[in-house]
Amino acid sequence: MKYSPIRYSQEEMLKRSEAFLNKMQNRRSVRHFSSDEVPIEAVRNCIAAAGTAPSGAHKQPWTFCIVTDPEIRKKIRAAAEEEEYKNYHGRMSEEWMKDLEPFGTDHIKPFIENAPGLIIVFRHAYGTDESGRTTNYYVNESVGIAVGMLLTALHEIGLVALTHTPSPMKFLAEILNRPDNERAYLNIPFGFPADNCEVPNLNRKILPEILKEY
């Protein structure tokens, strides 16, 4: 199949890259959500965009579950807070706890219910077909790329999101009745930011700190 993507002038490439960088510099993880309704069809399009991510041997080892039902999210919050309590009261090291201090987080996770919806991402530990179990390759890498594209797509349409990992996350597959080959990878609350939304005053590493050219 012939592939002919758009080729821009060098001037246009620089202009577009600067515009994209400026847009992404404003992306932040948010824990305070508005109850305003979100157009779910737009979120579906963001997930479809995430599904264009490259994957090992093109196995596409992911499932994205949109959860808006209040009762299901109530169950997820209860189970997540149970695991998070154990994390904050013994599982996490002292160093980890100290590193979390600037964020003011604890085991209470109201955003699971306050956000208008969640996207639960599952990775496929293995595939299945009519012959039985099949092998997937570079699963974590593949799903990680897809999640990055999903977060970018949500930001592109003006939504905010949070990457929440209440490890261990086996309860998510149980609550959502997912098949045995699926493992919870990430919980992503999404929506509009609350009117009084605040985020930590953090600085990202500058380019010379993350780039080495050879």
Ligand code: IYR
Given for the second form:
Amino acid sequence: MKYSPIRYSQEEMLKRSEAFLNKMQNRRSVRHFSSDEVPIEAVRNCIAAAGTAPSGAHKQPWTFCIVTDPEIRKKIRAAAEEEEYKNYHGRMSEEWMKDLEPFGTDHIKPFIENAPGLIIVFRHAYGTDESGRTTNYYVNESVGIAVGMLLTALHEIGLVALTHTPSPMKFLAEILNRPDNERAYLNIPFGFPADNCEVPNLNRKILPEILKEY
Ligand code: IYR
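Would you mind giving the form predicted in complex with 3-iodo-tyrosine (IYR), to go alongside the form predicted alone above?
What follows is the entire complex, opening with the chain shown before.
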């Protein structure tokens, strides 16, 4: 099948790369959400955009669950806080606890209930068809790329998000009744930042630190 994507002039490419970089420099993880309503159809489009990600043998080994139901969120929060309590009270190393200090995180996760919604991402450890189990390839890489595209899409429409990693997160598949081949990958609360929202004053590595040219 023939493929002819748009071809920009070199000057236009530079201009677009600078504009995109500026836009992405403004993306931040947010832990405090407002209750402002979010256009859910726009979030569905962001998920469809994530679903355009490349994947091993094009198996598309992902499921994205949008969760807004208060009862389900209550269950997820209770289970997440139970695990996180254990993490913050003995399961995480001293070094880990110290590394997290600038972010002011603890086991209490109000955003699970008060963000306008959650996108819970599942990776497919294997696939299924009429004959039984099928193999998926590079599942972590594939789902990681799709999530990167999802975060970019959410940022593009002016939403903020958090990549929340409750651990262990087996409870997510149980609460959402996902099939056996699906393993929770990330919980992504999304919405608008709260009025008084603050984020840690982080420095990003500069380009020479992350880019080596050969
Ligand atoms: N999963 C825990 C701890 C945590 C770990 C890392 I690495 C972070 O960058 C942030 C939090 C939690 O969600 O609080």
